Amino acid sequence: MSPIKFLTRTRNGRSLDWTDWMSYAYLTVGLFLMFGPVLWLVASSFKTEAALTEFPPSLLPYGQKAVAVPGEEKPKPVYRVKLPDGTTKELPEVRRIGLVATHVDPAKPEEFIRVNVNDREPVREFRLATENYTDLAGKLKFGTYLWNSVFITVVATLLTLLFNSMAAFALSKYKFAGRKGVFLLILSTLMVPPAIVLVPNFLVISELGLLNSLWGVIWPAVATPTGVFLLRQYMLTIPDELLEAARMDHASEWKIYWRIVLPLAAPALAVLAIFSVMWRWNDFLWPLIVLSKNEHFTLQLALNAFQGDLVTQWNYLLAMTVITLLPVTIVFAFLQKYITQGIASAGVK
């Protein structure tokens, strides 16, 4: 069926009923809510920083239109101008003091016009400030955060399928005395609240070296209840017999599970991952405590130190705000179609 086909059906397959309108209504302002905001962040990442002041606001990246003018170094911006005979015309600002300001013509630029401020209105363009992005690179270390971010992500998402890959392989296909006691002790420390363990976690990084690592964030979140629940759950839909097989064929248990289970178990995996890049990659609390030197920073803490106590430039900001969520929302758009699919076959047992 095409989208548009899905998206025009109808509950009678003719004309629309008001369950349809209800329905559409319903949806649409849905969409709004979820999206909007990220819409406008989006749009406001390529505002200037004027135009990120202008009341009321505006949607779309509107700016004051500017031109270069002989002699000056700067582009001036543009008015329009109302002028003694009455007329109106389109002249950048030179200079201003107090009600007045001086105009020039960049065809006559020795002639200088001088108008009350209330006798002109800005000229505005659709304008996409590029720069915002472009001039990161020079704002501040941006590179080294983007790299810190990712390595720390990457590295802590191959790790954590690893270990609960590990350990939800043991507890699912193997039958040891206390069993469940293990697993319903893992599972217990769902109950406690991540900052109790802020201050002990610390004190194990500090003892060992690692901090003001990138290392230093990554192994304390390695190992995860959620996902050595996820994927034993899913791994117990594992046929026991197909093991046994291998086991037959003198497989070793290693190459059981890193040839048999894990393959079979990719859909679990791969929810996990985006689970995984979501935690690491936004996480803020526990690098803040762990790293406080500027190399080492990751672009959440970037961003927090991007804040001034009295200047804030919020286009650089709001640009660096939409570069964070991107490889998330790519990661969620390539591996979403397996997120029903892993939570739907691990709670089959």
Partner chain sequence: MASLELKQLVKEFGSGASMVRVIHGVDLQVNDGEFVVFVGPSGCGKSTLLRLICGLEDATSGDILLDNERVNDKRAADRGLAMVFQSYALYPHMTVYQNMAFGLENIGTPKAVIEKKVGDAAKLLRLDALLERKPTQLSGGQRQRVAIGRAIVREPKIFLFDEPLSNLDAELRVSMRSEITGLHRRLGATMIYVTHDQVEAMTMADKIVVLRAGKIEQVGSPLELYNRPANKFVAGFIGSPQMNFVPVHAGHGDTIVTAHNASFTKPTQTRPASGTELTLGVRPEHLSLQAADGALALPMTITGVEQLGGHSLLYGTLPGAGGKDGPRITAQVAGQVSTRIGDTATVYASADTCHLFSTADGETVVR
Given for the second form:
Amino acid sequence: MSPIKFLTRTRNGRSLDWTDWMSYAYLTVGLFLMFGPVLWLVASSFKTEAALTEFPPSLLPYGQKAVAVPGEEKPKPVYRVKLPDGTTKELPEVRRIGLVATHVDPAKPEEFIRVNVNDREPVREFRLATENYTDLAGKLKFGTYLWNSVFITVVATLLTLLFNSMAAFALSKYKFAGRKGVFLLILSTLMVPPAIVLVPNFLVISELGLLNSLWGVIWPAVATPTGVFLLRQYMLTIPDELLEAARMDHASEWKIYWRIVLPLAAPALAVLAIFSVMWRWNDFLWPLIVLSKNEHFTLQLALNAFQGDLVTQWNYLLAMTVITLLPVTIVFAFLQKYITQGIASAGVK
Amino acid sequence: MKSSTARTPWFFLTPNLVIFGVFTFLPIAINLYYAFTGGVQLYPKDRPFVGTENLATLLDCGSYLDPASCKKDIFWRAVWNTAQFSLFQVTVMVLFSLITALVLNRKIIGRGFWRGVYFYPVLLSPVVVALIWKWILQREGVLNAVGVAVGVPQTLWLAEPGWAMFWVIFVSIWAHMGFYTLILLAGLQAIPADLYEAAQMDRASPWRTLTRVTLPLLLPNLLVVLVLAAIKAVQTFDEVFVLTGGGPGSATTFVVQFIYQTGFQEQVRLYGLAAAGSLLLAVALIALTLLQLKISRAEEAGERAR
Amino acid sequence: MASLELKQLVKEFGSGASMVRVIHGVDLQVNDGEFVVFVGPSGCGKSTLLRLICGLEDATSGDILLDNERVNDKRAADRGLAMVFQSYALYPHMTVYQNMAFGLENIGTPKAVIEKKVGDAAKLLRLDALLERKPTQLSGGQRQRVAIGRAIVREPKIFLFDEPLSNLDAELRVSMRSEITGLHRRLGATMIYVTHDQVEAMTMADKIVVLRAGKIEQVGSPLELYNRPANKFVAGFIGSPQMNFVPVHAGHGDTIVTAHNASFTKPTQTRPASGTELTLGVRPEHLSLQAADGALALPMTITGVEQLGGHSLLYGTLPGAGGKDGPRITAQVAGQVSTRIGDTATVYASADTCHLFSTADGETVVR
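Same protein, the form predicted in complex with its partner chain this time rather than the form predicted alone?
To see the whole picture, the full complex is given below, headed by that same chain.
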């Protein structure tokens, strides 16, 4: 088979017709539009502060080349210098006064060459400005923000799994008066947009003394109608005979839930766990209201506060944005199948 | 069940119900109370009852079509901005979601990958989405670089009201269309393959197959997606808030931002006014939800008649 | 090991207008060490009866006595019974060993004792090599044995089986049948077994309980049920192919007259009045192509023939009133036959193999 034929063959063995070409063209444009902006963000986050202010921007991160000069502490920036004899040479700058820059050849450090700044241009090389990331560690309480985000995400997800699976267990495995009513009541909370109860929820949180506490973000989030619904639907497929067998085996109701139903609902729990991690990691409006003190900020809040500063330090902001989207991206890359299946089956996000 | 086990389900339900009660149902009740009380006190018992004053303030307008003639002109600007945004965002997004879903439903190589491409932005946080685009749209951003290269003058995309609204809609579609694509794709895949085979045997052209088989069968999903998208669009806040801050001026201020600003950002926090605003938003959302219920009822009835 | 007694047991589901009574006052005695089979068509209440005994359902009224102690208010786990479920209900996330040990762990049995008991049961059921496997890695028959093993380790007073063989293929079902009865002999335990398959009931039971619509139709040994069915329902339910039923009426004296005016003599204890409508029942295997003295002649129009080599099945109809087809008849005759479809063949039933039922209520008039 010729390579062209191989590349253009479709799933059913026909070769491509014009509609197929249109489809792939559409998808390729989509790929560029959907991934392009994110890739641009990532590429930009590796540029130096100086490179970020360039216009037009370079596609890939470039930085000015620097070399060590004997007798100097730091590496010095390299310029392509037009020498008086008409030749050009790449030489590091040792100092600059006004329009006159002093260069030196590292091979002959005793010899200084003075040139006008207009007679030279910087030498650039491909360089990843990893300092944008490494500097973050000590800056801006970045570690605190990261910890806050991780703490909220992990604790809220664990509690979500526990509470929602308990409710789903009750709603799927017991017959009791009011079961349908409770289920509808829980589902009805899907209809209540968080924006509407913003003000009174603020009151409730402050009355409970949870203002400016990470728990103030966690508690309201751990009962989700989506989670209850998803888990209940799954638990309905677990045969009741298993529970009866366990009851005959002297298992308490809690043990039936913990040892039989929970392990068997693992696939649905995994889907909910992925969702919950995404929700909590990305939360913005609610933490914005509960957490007003800088040391309680999550990454999302810190990003927002940081971008609103008068002088935006884009190099750090971009690096922080990349770190913020990293976990979600990793989760997505590995668990795409579960996420898309979960959404397709539950119809909720 | 024995009487001793009759309490068991309630034991398992308690944590969930307590949380829903405290953080959803109780706030709904308090919100109603807030909406009819005034002052700047947070605690309900400190707040004087003012009846429908808050609602009246919001609804006091010379002409609803002209926000400048309203007592709370910013609220009505937000209402019209939200309406304009929702109209364009929902229609364009659902259209592109549909096209994408149709393309993804073809026999293409690497469907999972392509589906992931469109879905990925859905998972990004609103803040991240806004920052990604802020970086692209800024004065020295890559869009202006490309623009200058092809002869478009350098533009402050987010500083001109018309462009700001355009980009807010664009970014919102970019961030959310993957979700609706996925739902429509699931709908498409639920259409039995033998229907397409039958259409093929009936010598239907691809276009007729699309308009006479695929789209009619997808219609229920399409309607659900439309209403769902509208419910979300009306509540848009965070990504716009980070991207434009509601500006320039109030060109991209939406209703939820009005509620947030009135209740939390102003020097004088008018909780009553914010609550009244959310009450009006709730009315709009309930209307949309009822519309959805009506559509799904009509669908059921139609199915029974078929 | 224990005895069981049910007294006027009633079970109702729902309440008010939607209330359904599924068990109508059942009385039953199960003796120590007996293998009792509940059999009946689907919906007869046999599974419900089993679930009442084991405590998974609460009785509406009546008593359940285990070793003469009323256990109605005891929880299922505390009644000391073990159940083998239709779907086996093996915990899919646990190994065979964990499945069998789970119940013992729950009551705090020491680890060494659990190991011993599970090991013994595994040896008995030839599961020793499979202890570390998960249920999904087992064949149907193996899963069945694990389910039984889980019951054995608990050393229950009574073993309860809820249609345990219905998920197996025909061949496996036959071998598991003898395996379960063999187990019963070795353990000497009381077992109650629910099935809708009368062959299982006939081959396994010491005592069969035939149920219909929540009532007991007859209790007896397999051969009692076969030879002396209490009514038309039991007669039709037990035996395969099913018993033939022919409408007849009582003639003068002890004569019985069929619709096609054949007659024979059959003494009855309670002689029905002449002209009383009766139903004659005769099993296919009791019909013969050879004429015999005093036998009832049944002239069949053959509609189907099945040659099975060792014996043959003839399907046909008797002449009915006004030239219409009469009742259908199946005859099982020894050897091979040359009869063809459309032929008329007369089969003979000797009087002592014929059963007579009252047409009015189905009760046996004479056997």
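Residue numbers count along the first chain shown, from 1. For clarity, every value in this text was computed on a predicted model and none was experimentally measured. Just so we're on the same page, rigid core means the largest C-alpha set that superposes within 1.5 Å between forms.
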item	value
Lys65: Cα shift of 2 Å or greater between the two forms (core-aligned)	yes
Ala221: Cα shift of 2 Å or greater between the two forms (core-aligned)	no
Leu317: Cα shift of 2 Å or greater between the two forms (core-aligned)	no
